[in-house]
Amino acid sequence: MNDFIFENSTKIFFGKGCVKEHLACLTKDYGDTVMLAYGGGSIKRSGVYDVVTAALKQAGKHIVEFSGIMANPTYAKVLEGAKLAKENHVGLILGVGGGSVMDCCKAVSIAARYDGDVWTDFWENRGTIDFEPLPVGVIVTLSGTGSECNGEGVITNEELKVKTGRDYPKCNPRFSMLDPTYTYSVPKYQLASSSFDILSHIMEIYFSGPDEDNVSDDISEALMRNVIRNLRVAIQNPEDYTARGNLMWDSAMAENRIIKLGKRLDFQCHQMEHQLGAYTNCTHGAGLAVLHPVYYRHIYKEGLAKFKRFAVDVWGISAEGKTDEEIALAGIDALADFIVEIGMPVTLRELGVDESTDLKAIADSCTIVTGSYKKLTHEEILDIFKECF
């Protein structure tokens, strides 16, 4: 394994009723005003809003609402939240929702305590946070991004057509509350999309060096099998507590930095989807589902041994009578079949991309990452987009 330094400061509260039991006590040290951040009206329809606001009122908090956080949070929305936090002397940002809400809250936490150019200094470039961001706590209602256990926020600058993510440990939530029952009302398509995002995070760590015997790869294989098994159960029975709970913890484990330790990491496919989303605003997990099989067919030969292991140990492909290349391709085919099984799109057209979309501009805007088994060119990224079309 490569050398590493590990840090994760987030305290996790997991289980049914954890919000009602712990939230009032958790917020007592963060001043008089809490900014309650969320997306649309789903937390009100599900009853989560009432539970959260009751706990905050029990704690004697003044609540400032910051709603309307979109699926791909924009830099403009971040600045709106920062302005609201400053004007109301907010002591804690409480994000209730999925990854988009959590990401936006972390970006707001920086912007609310910084007077410079936040985009240039912390998103376009990786900055140094030599101040204390506004504290953030989160209540998860949709599992997928793993944002509940790290300092990462993915933000879209609509003006520049750039979608980028940065992980700042100082932005880790002070606490994260994971009640699997809060995810019961998530529609099946959204469940499948967010769960595929979990699988994508794990695969992109797994399909990178070093490939010698290491703890991270063994954990990753177990997590991938768990996501596949429990997503199938949850699609059939959305209120299966065990399946929902497992998917929640899979999400956290995929992005709490543990399985990244000692690995080089390959987030090329995520980078490609980010730019696709910056230009088209497509659903993140769905975009990844379209790209992953095609991307892997472009790089599997350079990582043949690992792709063979993926086929055998994750998908249960028999190696008997097959070449290593045939086994590896069978594993990628199994992944592609699973994407169809869970109802995810398999072409860019299904995401709303049409002939008017400038795929070359999107490809040229993609960052070339260094962790992949095969370093792509912008021309090959364009080829992948065309094959996905």
The other form holds:
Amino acid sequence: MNDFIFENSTKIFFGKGCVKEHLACLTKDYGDTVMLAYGGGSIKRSGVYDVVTAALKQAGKHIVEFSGIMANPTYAKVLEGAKLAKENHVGLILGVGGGSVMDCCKAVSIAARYDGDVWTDFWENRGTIDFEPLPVGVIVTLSGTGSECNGEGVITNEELKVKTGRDYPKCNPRFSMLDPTYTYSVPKYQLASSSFDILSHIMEIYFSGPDEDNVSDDISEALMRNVIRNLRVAIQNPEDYTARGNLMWDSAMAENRIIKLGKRLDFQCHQMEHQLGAYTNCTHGAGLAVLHPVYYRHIYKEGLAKFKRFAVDVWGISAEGKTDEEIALAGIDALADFIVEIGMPVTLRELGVDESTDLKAIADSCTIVTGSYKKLTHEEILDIFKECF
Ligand code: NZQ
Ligand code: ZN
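Switch from the form predicted on its own to the form predicted together with ligand NZQ and print that structure.
In what comes next, the whole complex appears, and the chain from above leads the way.
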């Protein structure tokens, strides 16, 4: 295990009714004005909006609405939110939604406290800015990204065609409210996509050294099995509280830094998906579902023992009568079969990427990570994209 320092400042409220019970009291320390941030309107259709606004009114808050946060939030939307927050002397940004809303809120919390070029000074040249962002609290309606429990805000700069994030601990939400019933209304495709995102986060951590006995790998295997089992249940019965609750906590566990401790981390697939997203605006988890099996078939030989362990311990594949390579490949096949089973796309074409897309430009724009079993080149990334097409 590598050395680490651990901190996670987010206070979690988990359970049915937690918003109604705790929100009014929680907001009391953050001034008179709350910026209520949300997406395209799912919170109005589900009734969550009414519960939240009632609690804020009960607490005597003035509410400034910041709505229309799109999936894969843009830098332009961040600047719009920052202007609104500054003009209204907002004391708390309350994000209600999925990863896009939460990420946008964190980015706004930085931009609202900075007068310079925040893209250059925060996202591009990391380390330039160090100050307290505006406080953010979140109410999760879609779990998967883990944004509810970390400091990362993934933002797309449309002009530069760059999608990037940064886990800035001061952007950890002050509180996160996780009511599994709030996720009942998530459509099946989005449920599968977001849950695959959880699985992807865990795999990106698991498939990287060091590989000697370590607690992260053991927890990761339990989490992966939990995601697989509960996603199957939630697809069959969207209102299964146990399944939704498990997935909600899996999401936070995958990205609250705990299983990352002591590991080098891969995240090459995430790098590739983010740039694919910057060029095509694809759905994050679905993009990862297309990329992962192909990427793993490119790198498994360099991490053979771990891929073998994945096959046996996560997918229950029998090692009997098989070579190490056959076992490792059977595990990747099981992952690919699961992707089909949950209704995720398996090609870029199915993801909505068309022939005119410049795959070379996307490949060239990807960052090459250092923590993977095999350090890719931009040519190999292009090969993977072509194979996925
Ligand atoms: O906008 P509304 O109307 O709310 O609809 C949303 C959106 O259309 C809908 N939705 C959310 N909750 C719902 C619901 N529909 C019905 N019922 C509900 N209860 O779901 C759609 C997708 O929402 P979005 O927030 O975009 O999805 P997700 O949570 O997957 O977030 C994706 C974004 O997070 C980033 C991704 O790159 C992407 O930009 N990520 C953030 C990370 C982080 N902060 O740590 C890490 C991840 O790897 C990821 O990069
Ligand atoms: Zn992700």
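Note that the rigid core is defined as the largest set of C-alphas that superpose within 1.5 Å between two forms. As the structure is a computational prediction, the values presented were derived from the model and not from experiment. Residues that one form lacks are left out of the comparison. Residue numbers count along the first chain shown, from 1.
Problem set entry | Where the chain shifts between these two forms once the rigid core is fitted, runs of at least 3 with Cα moving 2 Å or more | 127-130 is the lone stretch that moves between these two forms.
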